[in-house]
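One chain comes next, on its own, written as structure tokens: the form predicted alone.
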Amino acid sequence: PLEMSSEVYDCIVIGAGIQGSCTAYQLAKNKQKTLLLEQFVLPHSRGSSHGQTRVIRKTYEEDFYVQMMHESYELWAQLEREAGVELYRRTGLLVMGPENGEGFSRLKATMQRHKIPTVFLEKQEFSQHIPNVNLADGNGALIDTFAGVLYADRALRAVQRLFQSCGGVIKDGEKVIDIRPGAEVTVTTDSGVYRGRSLVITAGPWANTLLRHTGLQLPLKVVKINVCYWKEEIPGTYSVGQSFPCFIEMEPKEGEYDIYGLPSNEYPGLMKVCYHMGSETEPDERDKQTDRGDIDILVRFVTRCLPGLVPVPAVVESCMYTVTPDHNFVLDSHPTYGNIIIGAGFSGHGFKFGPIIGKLLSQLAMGQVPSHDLSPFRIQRFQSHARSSL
């Protein structure tokens, strides 16, 4: 039989993704035991944080996301003090969207009464501000100017080490079997079993094969993105040397998901311009969900839009989403279990909130009341889908 731990942690977080491992830190940091666990060696490539880069941005069409922003800039910028690594490059963000269409007007309305520093590009000045980009007729065009790139792996790592200096443990390569609710919750993985006062579920495309050992299924749908790096003809064309900004297509039809892109830096030579979407797949098989529609959308988008590079991608890898109905998080806690909180549906848009999520998730642990209004983000709101399996 596996050995059971003798001590109580007063938090086990399950998932070391940029969210979970965010919480981890917040909780040690505010003197609580706590146990981080991870199913994969890490690092790892197989889940929703690993990969080079993020955008960060404020350009957000609902307000209560520019408000998390606001806060988790500050965050990003003294995790950056704390780790002394560069985890934020500014290059701004560009969007691009139908003049007329509501999501375009509703995101410049929000710029605005935010006050977000942002820079409106009329159609004539638009190829003298960004060079080497074709805007597509009738879309109008919009910078912010404070949105940049996250250095993702390296910000992970950061987090993990910080999390560690505070006495926080990490166990890696241990996947979780079976989870026990109780006043302490008991979690076994394959190699010991652990106790905590709380629980946090942050594990991204396996959060619902967790949640059956609780009695509750979420609508979460995970699906599998090709990230595509297309070859510069001219290197450096759309470097972040050459000040070339990320940007954002909106797409005009319902339906449809944004495509969008970083510039060339990672790998030189090469820019990551992706889908905003994917094939639905199961998180064990995902190599063999070989659908790729999504870039024969990208070849015409990039064919139209982007003459600098060559129509076709040179590398194609793969990313996890997992998605909620309305593209909004959950962050709360389990309906039934009030001390196991959930963190989840955040892919696709969820990296540059680690820093204000973990503080979040951190305090619904801890007992605290959380320090941004919650409601966007409860269970509640999928009532007829949110069965109970038990």
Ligand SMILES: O=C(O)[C@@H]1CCCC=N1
Second form
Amino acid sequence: PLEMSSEVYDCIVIGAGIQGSCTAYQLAKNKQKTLLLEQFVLPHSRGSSHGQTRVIRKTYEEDFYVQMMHESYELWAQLEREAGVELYRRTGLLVMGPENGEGFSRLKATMQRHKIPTVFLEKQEFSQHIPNVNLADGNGALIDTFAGVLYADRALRAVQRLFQSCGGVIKDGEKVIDIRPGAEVTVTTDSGVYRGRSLVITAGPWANTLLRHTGLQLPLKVVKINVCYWKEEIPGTYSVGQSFPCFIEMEPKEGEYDIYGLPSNEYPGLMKVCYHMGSETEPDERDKQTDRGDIDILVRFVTRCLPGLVPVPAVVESCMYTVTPDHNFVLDSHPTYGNIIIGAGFSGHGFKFGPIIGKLLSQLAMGQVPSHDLSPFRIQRFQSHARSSL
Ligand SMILES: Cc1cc2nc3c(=O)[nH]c(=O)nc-3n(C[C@H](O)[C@H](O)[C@H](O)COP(=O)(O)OP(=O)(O)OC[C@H]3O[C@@H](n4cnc5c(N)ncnc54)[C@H](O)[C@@H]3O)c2cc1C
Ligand SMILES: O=C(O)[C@@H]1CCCC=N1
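Okay, that one was the form predicted alone. Can I see the form predicted in complex with this ligand too?
To see the whole picture, the full complex is given below, headed by that same chain.
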């Protein structure tokens, strides 16, 4: 039998990806005795938060994401100061999309409504501003000038360090195998039993595996992303050093989902260009999913749009998205157990929100009113969905 710890934590957080780590840090900063449990030995590359870089941007169609990103930028800057490390590099973000399409028009309108510093590029001046990129016929282009790159691995380590420096406890290499809801939630791992007055589940692709212990299943699809790096024909052509921006092509001709890229930086001479969707996988069987349909789409895109890259990926890494039907997050209390809080379904765009999500989930865990409207993120929106069982 496993030994029960005598300690009762104010909060136990399951999952030390960016969302769980930021939540745990916010709790510890608020003087909550907090335990952060992680199934793998840290750092690891088997979830969704590993890798050197992520895009940060305010470029969203929806007002609620823009509002959250205003605060998230401030919290990232605060984290940089607290940790004493650079986490954000401003590069700008080029968005290309069908000029008269609904998505691109909505995006432009939201940028203008929120007065987000944006440069709108006319077709005739495009190549002068953005050399070595072919703008598709009928596409418009804009630049979100404060967008950039987050140093992801570095950020995750920094947040976990800050959490520990506030007295937080991390137990890694401990997989949670059971959850017993109650006024004190009992959490069993493969090596111990812990109690907490509240529980936060931020388990990324494993969210439904854990939620099963609480009688809840969410309509989440886990997909494997082939993270592709492409060699520059002339090293530096698309580099941070040459002020090349991150980019998103909305509704590309080559596929149903967006294609995005980050300037070459982490691997000199290699630029990251990815497809914003992948094939379904079981999170523990990620490496058995070998579908390369997304890479075929990317090869066609790179050939058409980025003529300075060799159109064959030089390095392919793996990562996972946990996707909801509407691609919006789940940030809510459990429908039956109010002291169990869920952060899930970040749908491939959650990293940039890490600090604000940490703040919101910690507010829910402490029984406070969240400081942003969480109605777009409620579990209730899935009520009619076949796979949700409340
Ligand atoms: C290729 C790729 C590119 C992306 N690009 C961007 C981008 O440019 N910008 C952006 O904002 N976002 C981006 N994202 C999305 C972002 O990275 C994710 O939304 C975010 O990392 C999700 O974090 P998480 O903490 O929810 O999940 P995870 O990082 O997966 O963390 C969950 C953790 O829970 C642990 N866990 C699970 N089950 C258990 C258990 N039983 N016991 C203990 N621990 C457990 C897991 O091991 C894992 O460490 C990208 C994602 C990918 C894959
Ligand atoms: O979230 C982001 O900004 C990136 C780029 C666009 C698609 C998904 N992730």
